[in-house]
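A single chain, nothing else alongside it, follows as structure tokens in the form predicted on its own.
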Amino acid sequence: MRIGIIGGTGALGKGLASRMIKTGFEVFIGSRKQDSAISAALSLGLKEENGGLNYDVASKCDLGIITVPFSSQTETLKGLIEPLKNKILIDATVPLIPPKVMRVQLPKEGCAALKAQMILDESTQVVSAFQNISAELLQSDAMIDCDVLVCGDKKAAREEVISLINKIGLTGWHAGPLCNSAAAEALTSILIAINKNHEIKHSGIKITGV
């Protein structure tokens, strides 16, 4: 499977790329700037051609992952409507609005994932995941003792994303329709608050009762 990480030059994008490369997936790193994408690809041990503009990466991938800041989500996706048609897009966007990142601030659409689905073609299946996983841990070889909530309107699309998550060493859970991403996105601000108030670095969530 060819995985395209849109806006993949940041900590989360490179962390996910690192895990997927180690698992054997073919990964492409996208950016608004060609040079930045190529530099990120090379730093991950990929070839120069594995880095490119977001549009080109979205065009060649089988499955996309968007890891841009919330402030860039709308502009980025509006330019990718055509190449993402008939594909699954994993949206890891969290609506953090500095400086009050410990305060839940969901958009008027309900959540970032719903906003993404409204922007994209109806044939694109947006699935929400990875909002509550430390980018720093993803970039390391450490075992990550956190679970991933996966929200999406189509069960088959959620299944495909959960399979991907499990293959890279994490545990994914069906968390219901895309609107439920509001809870996962809001949890990020809560986890940031927990980290600060309890002086820990990588708080996460774990599903119990299994």
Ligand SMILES: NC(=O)c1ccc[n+]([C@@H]2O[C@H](COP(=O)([O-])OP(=O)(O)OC[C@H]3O[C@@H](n4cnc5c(N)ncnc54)[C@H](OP(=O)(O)O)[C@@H]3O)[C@@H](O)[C@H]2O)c1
Second form
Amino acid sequence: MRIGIIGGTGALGKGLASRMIKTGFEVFIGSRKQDSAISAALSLGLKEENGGLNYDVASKCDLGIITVPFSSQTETLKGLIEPLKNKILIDATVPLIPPKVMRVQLPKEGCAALKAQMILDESTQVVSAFQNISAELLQSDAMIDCDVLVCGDKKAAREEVISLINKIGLTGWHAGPLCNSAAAEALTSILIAINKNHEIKHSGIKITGV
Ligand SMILES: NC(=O)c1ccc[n+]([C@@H]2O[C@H](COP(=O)([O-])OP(=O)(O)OC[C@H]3O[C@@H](n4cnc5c(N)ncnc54)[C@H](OP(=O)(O)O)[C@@H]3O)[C@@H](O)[C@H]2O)c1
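Requested next: the structure of the form predicted in complex with this ligand (the form predicted on its own having been shown above).
The complete assembly is shown below, putting the previous chain first.
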């Protein structure tokens, strides 16, 4: 499976890419700038041709992942409607509005993932995941004891994303329809508050009672 990471030059994009590359997936790193994409691809041990403009990466991938700041989610997705048709797009966007990142501030659409689905074609299946996992941990070789909540309106699409998550050594959970992503996105502000108040670096979530 060819995975295209939109905004893959950033912290989360590189973290996810490194775990996926280790697992053997073919990963393409997207950016607004060709040079940045290529240097990020090379830094991950990929070939030059694995870095490209977001549009080209969205075109050649089988499954996309968007890892850009909330403030640029809309503009980025508006430019990718065509190449993302008939594909699954994993949205990791957390609607953080600096400086009050410890405060839950969901958008009027309900959450960032719903906003993404409203922008994209109906043939694109948005599935949200990875909002509660530290990019720094993903970039390291550490074992990650954090689960991943997976929200999406189609069970088959969630299943595909959970399978990908499990293959990279994490545990993904069916967390219901896309609107439930509001809870996963909101949890990130809670985790940031826990990190700050308890002086820990990478708090995460774990499903118990299994
Ligand atoms: N960092 C974490 O630990 C973490 C964890 C879970 C979820 N998240 C969420 O994942 C998303 C990405 O987080 P991040 O920390 O990886 O972000 P980041 O490093 O700040 O940015 C990621 C990439 O987004 C692109 N970008 C920045 N500004 C842009 C703009 N105005 N228009 C289009 N593209 C722009 C940049 O790529 P180019 O300049 O190369 O185009 C950048 O490398 C965010 O929504 C965040 O809330 C982050």
